[in-house]
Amino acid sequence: MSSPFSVQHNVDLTTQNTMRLSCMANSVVKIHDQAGVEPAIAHAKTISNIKEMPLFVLSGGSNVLLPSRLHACVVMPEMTGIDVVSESDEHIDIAVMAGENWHDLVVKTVQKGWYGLENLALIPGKVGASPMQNIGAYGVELADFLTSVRAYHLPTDTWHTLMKAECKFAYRDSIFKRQASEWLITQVNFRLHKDPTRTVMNYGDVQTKASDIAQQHHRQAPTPIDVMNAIINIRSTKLPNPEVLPNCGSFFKNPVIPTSQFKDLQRKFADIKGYPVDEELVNNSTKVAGGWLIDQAGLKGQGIEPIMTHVNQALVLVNHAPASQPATQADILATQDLIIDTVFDKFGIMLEREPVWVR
């Protein structure tokens, strides 16, 4: 019988982060079945207390930027499965492990008929990860579909089940980010609806894309996997893969603004872009495009070598360095400080970074 977890010292992490940052990890604990959890978790704090260092959680690394030495003992969640808890006509409840690809779990759902998730398809990362920042896009958040989390407190040595409310989800954000490596999330738990007529089309050319794929197939009507597939080539097209070109995604969340800037913006830039935050908010608060901040400030495809904007999606931030001299830390700041600078200099807006800088 193998064995639940095991265990590496001075550990080479630049190829598990997609922004390929070169980082060295004292210890890795990988556990590979949630029976593994507490006798894992216990093994690497005996570890982290002798050699004095913290316990750090990597599902995936997608989302954070690692320093060059990470004095941490890291603990990455490897366990897989889908299991159906329940179903009826119009839902389904599934229960996926945190190891589980994101994109293959979307895949997966949408090919069995099990909707809600199509929009989020091409996400890199495991699905451990992808409650600590709420992914979205194209007009879908996880929170829109997640039922609750099964994880495990490192600080008490608890097993908790939080439900959707407890994990505080916002754009970008939850309960997991803001209090990263107390958490180890074993399980995502979703209720998925069997009605193809409610998949979310009204985000960007989303419509005109899944519309062009239905007719290629002779369906009068997109289907959610007219949608997936839309989003799929949308995201192909503007974003680099990280198995090619090194990233993390969005590196930047899309600023949140008082519709009274925006206006302001408006009169000064009139092909702006920028959505409402919700309809209630409407006359107080709107998301502008960050991509377009930046694109209009000069630098898409621009940047610090070997940090650059990329050159279909100035919100997306790629790694031009050679394998044999991995970036840094260092580089991404230079980069990211420059982007900041200069977008606020331009437009009076702040940019935030949206991947965890890991110290």
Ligand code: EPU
Second form
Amino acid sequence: MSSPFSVQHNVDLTTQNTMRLSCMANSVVKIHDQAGVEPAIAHAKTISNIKEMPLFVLSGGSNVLLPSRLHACVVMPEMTGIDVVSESDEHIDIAVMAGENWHDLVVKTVQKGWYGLENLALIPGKVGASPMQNIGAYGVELADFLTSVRAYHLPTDTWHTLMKAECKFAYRDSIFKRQASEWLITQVNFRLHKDPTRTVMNYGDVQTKASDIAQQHHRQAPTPIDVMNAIINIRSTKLPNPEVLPNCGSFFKNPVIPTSQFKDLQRKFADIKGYPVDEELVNNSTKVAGGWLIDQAGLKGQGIEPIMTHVNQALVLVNHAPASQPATQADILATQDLIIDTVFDKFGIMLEREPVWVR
Ligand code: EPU
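Next, give the form predicted together with the named molecule, keeping in mind that what was shown is the form predicted on its own.
The complete assembly is shown below, putting the previous chain first.
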């Protein structure tokens, strides 16, 4: 039987993070199957005690900004598998292992007639990382279909099943993000539905694109497959493919400001884009389109080489550095600060970084 985990030292993680930042890690422990979790963590803790360095969990690397030297014992959950837990005429409950690729899961489920995740197509990364920032796009977020998360709590060596409410999901936030490196997410559980007429198309041009696709197939109304293909189409034209142009998705959160401040700004900038926020704790607040702010501040496609804002979506930073001279966190900081300062000077709004900054 092959080992349930493997260990390597002095590992180059430059190609393991979608921003392609140069990074060497002291040690990496890869977990290949569920049975390997406890022995792998015990081994990783031995290394981290001897070498006096923390444990750091790295998944798909699509939402992290890594340092040149990662003085840590990196734990990578790579176990895969999708299990049906229970099924009725209306719903299906599935358990998905952390190492599954997110987009592949979306395609597989939608093709099987298990719906809900279609609006989250083409988001880079792995299933285990998806609860961290409560991934969301085009009117749907992970929390809409997640039921619970199975995770190993590293400081106490205990297993937990966190029900959705315990995950404390909010916009690009969760307990796992707030307590980064405490939790090793091993499995994410979902309840998907089987109603092909139930779709979410109220964001931007999703409805138009999905209807075009439905028409091409002589369907009266878009199915979840049509919605998924519309999202794939929209994302491919607007967002850079990290395989081709390294990036980690939206670099800033869309800022949430008091609605009174938004109204003041509207008087000065009639086109400013904002949406009311209905989450309980943030009443009378407006979420402003950060991409619009950066764009209007004259920074679309701009920055300090090699880190620039994307030409089609200013909220995304892309890395132009050649493989022979990889970019570092210092390069990120230069462009990040330029953007934060310029946007603050023009609009009085402080942008907040979205991906996790690793020290
Ligand atoms: N806009 C501009 N200029 C730009 C970018 C955007 O004027 O350069 C305007 C757009 O015209 C639009 C508004 O800003 O009116 C919002 O833009 P968009 O629909 O592209 O969405 P977003 O708010 O910038 C968010 C998520 C994305 C997600 C999309 C679609 C965050 C931080 N980002 O972007 O998520 O795909 O909505 O739901 O909430 C990610 O998190 O990595 C990500 C890509």
